[in-house]
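First comes one chain, alone, set out as structure tokens in the form predicted on its own.
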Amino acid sequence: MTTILEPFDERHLVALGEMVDDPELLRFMRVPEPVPPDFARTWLDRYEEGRRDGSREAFAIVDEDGAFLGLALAPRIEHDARTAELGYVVAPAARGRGVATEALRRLTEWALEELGMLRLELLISVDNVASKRVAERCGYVREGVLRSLHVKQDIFEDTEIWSRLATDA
């Protein structure tokens, strides 16, 4: 399947709102529960602000027909340290088709080539087996576990940190 990354914007708000209704998705996303009614708009506003100041970026993952498949994110970009945290989330209907792997490959290339990052990081719940497989397929290396990391509200969980360096093959 061909996936395209395009800047996350107004066109994607309805699809994002529908996507965050999925309990499986919410389990592993840093989205407040219950999801606030204005969540999609607030998230877009936050990423647009980050786009302007260079501190974060968000892309919609779409197919060749423009159908929304998910999001590819850079929730933290540190230009001085040349380090970025990346992430991805795929809509339920698009899972199991290689969308996350292709999106992370494209996002990784963008961060290394366009931003000139030297270190990329993924924070993945120890229970998120599918996401760890995506990280491995894209050449990320598991560095260890951040114990009892604050995820959202009063939820703390063990989270694996994975990295990829610009010098990795």
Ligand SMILES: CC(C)(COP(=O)(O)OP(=O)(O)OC[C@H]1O[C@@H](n2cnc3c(N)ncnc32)[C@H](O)[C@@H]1OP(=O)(O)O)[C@@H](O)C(=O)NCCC(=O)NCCS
Contents of the next structure:
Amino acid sequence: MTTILEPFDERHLVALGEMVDDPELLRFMRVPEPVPPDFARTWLDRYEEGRRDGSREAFAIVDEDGAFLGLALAPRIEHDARTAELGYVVAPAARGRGVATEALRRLTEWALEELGMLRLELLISVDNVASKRVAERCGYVREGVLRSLHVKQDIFEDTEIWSRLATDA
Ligand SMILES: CC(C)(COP(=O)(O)OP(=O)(O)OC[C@H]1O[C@@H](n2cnc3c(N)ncnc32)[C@H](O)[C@@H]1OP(=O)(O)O)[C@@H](O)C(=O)NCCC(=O)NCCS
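Could you give the coordinates for the form predicted together with this ligand, as opposed to the form predicted on its own above?
Below: every chain and molecule of the assembly, starting with the one above.
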């Protein structure tokens, strides 16, 4: 399956609204629970603001026909430190087909080559086996565990930090 990254915008709001209640997404991502009614719009506004000031970026993952498959994210871009945190989520119906692996490959290439980052980070729950597999497949290195890291609201969780450097092969 061909996966394409296109800037996340208005066109993707409905698809995001349909995906945001997925239990896996809520379990492993920083989406508040219960999900506020206008959350997709709030999320788009935050990323469009980040796109303007260079602090964040979001892509929709789509297939060759433009069908929405998920999101590829840079929730934190630090230009001075040349370091960015990346993230990804795939729509439940599109999981298990290599979409996240392909999307992270493209997102990594974009962050290293277009943004000029030297260090990329992934924060992955110790319980998220699938995401760790995606990180490994994309050449990220597991550095260790951040114990009881704040995830959202009153949720704290042991979280693995994985990295990829511009100097990695
Ligand atoms: C994690 C997630 C992005 C994976 O998306 P995906 O498109 O299914 O991922 P891929 O198909 O590219 O690869 C998944 C890999 O994990 C493996 N995997 C999936 N579920 C697994 C499980 N429960 N146990 C072990 N391995 C698992 C698959 O076999 C595959 O490995 P392989 O390529 O060696 O076969 C998707 O499950 C998701 O959106 N989850 C909710 C949000 C989330 O967790 N985002 C990441 C936050 S760090």
